[in-house]
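Next up: just one chain, as structure tokens, the form predicted alone.
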Amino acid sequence: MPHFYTEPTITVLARPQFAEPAHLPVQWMGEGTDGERLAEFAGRLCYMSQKNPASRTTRDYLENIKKQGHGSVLEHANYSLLLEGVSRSLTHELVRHRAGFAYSQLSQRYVDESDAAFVVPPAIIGDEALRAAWQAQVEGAQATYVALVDRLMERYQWVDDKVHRRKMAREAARGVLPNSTETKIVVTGNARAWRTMLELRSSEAAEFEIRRMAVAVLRAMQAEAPAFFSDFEIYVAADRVEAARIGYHKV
């Protein structure tokens, strides 16, 4: 039997490490992570303000940044996650959003499906029947594949690289999986880059499984780097499912 995910897994991968230049030391205030001094760091040096004039902590110094608009400073904090539990219908959506990210994902060319596991899709969960007519198709859809692997493996003989012929088999038979079918993917942003695909697809406007996800990405961020992500809004929509809504838009 296959795995079926309801819910994606978040990790946080890597962070900013900043070194400060002994040369332009900031009078810090406050708490603050390595990616949030970063910005700041960027952002004081535009105007050499770096003795903290305005007596600001770290995350309200960040706050008036957000408040401004100068959302360029947060370019400089990158953050990777790893995203699993996800559909492939998912990553479709999400490597849509270029601008400041990177993307590496699982590739079914070689690595075998036999065994892959799937994505419940949000709007079935909790209608037993429903989810039995739609597990009744992918399990189908796998066992499919399973077959036509065999087969073309067979068919390939001739090709002497057995990794080779693998990856002509399996690339040959992905094509009957279907959008559910569940992968991983790492994914590295700058932090202004993460805002707006946070902003798009946590909204009550975002398909419901990358909305899902996209809350889910906006707990671990908030948890990461509060100061980049304390506008954002987590409640419960007209349609009963989590969504976000940013304060300030389009930093």
Ligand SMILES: Cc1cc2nc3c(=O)[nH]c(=O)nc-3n(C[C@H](O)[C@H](O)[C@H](O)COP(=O)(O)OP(=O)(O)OC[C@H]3O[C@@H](n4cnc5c(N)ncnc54)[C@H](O)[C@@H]3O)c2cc1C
The other form holds:
Amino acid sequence: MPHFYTEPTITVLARPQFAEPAHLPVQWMGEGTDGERLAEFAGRLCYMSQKNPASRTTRDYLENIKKQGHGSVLEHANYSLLLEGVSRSLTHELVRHRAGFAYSQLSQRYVDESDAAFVVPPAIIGDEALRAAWQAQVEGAQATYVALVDRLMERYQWVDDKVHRRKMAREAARGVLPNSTETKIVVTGNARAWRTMLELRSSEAAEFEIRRMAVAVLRAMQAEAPAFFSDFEIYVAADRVEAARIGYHKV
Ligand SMILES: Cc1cc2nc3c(=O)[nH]c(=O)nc-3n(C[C@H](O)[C@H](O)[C@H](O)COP(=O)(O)OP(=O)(O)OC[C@H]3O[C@@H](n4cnc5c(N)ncnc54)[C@H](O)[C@@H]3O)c2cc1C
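How about the form predicted together with the ligand, since we already have the form predicted alone?
Every component of the complex follows; first up is the chain already shown.
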């Protein structure tokens, strides 16, 4: 039986490492992560205000940046996340976010999906009858995939390059795999891009699975770099599912 995911797994793969130049020291105040310091350094360079005349903590400084809408300063800080336990339909929506993002996703042409996992659509979780109907379709699709790959490998026996032959078989057979097939994706984005995506996808208008992912990513990023994401508020919406709203829209 395949593995069934009921929530995503989010791993922070990379974060900024700030190396302050000795000839332009900043009068830092308060706590700050490397990503936050990098953004503050970039912002202060614009006005050569390294002496911190307003005596602002890093987090106050970045709060003001967000309030003023100087979002380009946030573009210096990039974070890479590994998302697992998410469906192909989720990533199809996610990769629409272009500006400031880079993606690398598991290839269904190269990777054997005979043992692929699946993501249970959140609206189905907790209802046994719905779950059974969904699961029967998913398992049937996977069995058809396995049979198609076998037959296509036979059909194209004359292709000498076995790697190429497998690719030909898998890229055709994947057509029967459902949107719920689990995938893995590495997503790199700058803090401004993450904010824009999270605003759209954690909202009540977003589809349940991507909304759940966005709320989970938001929690991870609030722990990672609070100054960039502290104006988001997570709440339980009228549909009894978590959503989030942003304080400073489209910085
Ligand atoms: C609730 C919801 C429902 C949706 N439903 C659908 C749907 O039914 N069908 C569908 O196709 N899509 C749908 N989408 C996807 C949506 O249309 C966008 O593709 C997606 O939200 C990414 O937004 P974006 O283009 O602003 O993001 P990004 O590509 O990250 O762009 C961010 C910002 O950069 C600027 N920008 C980026 N590229 C350009 C450009 N080429 N020219 C000028 N400015 C640019 C814009 O200001 C843009 O807002 C939906 C999205 C949401 C949140």
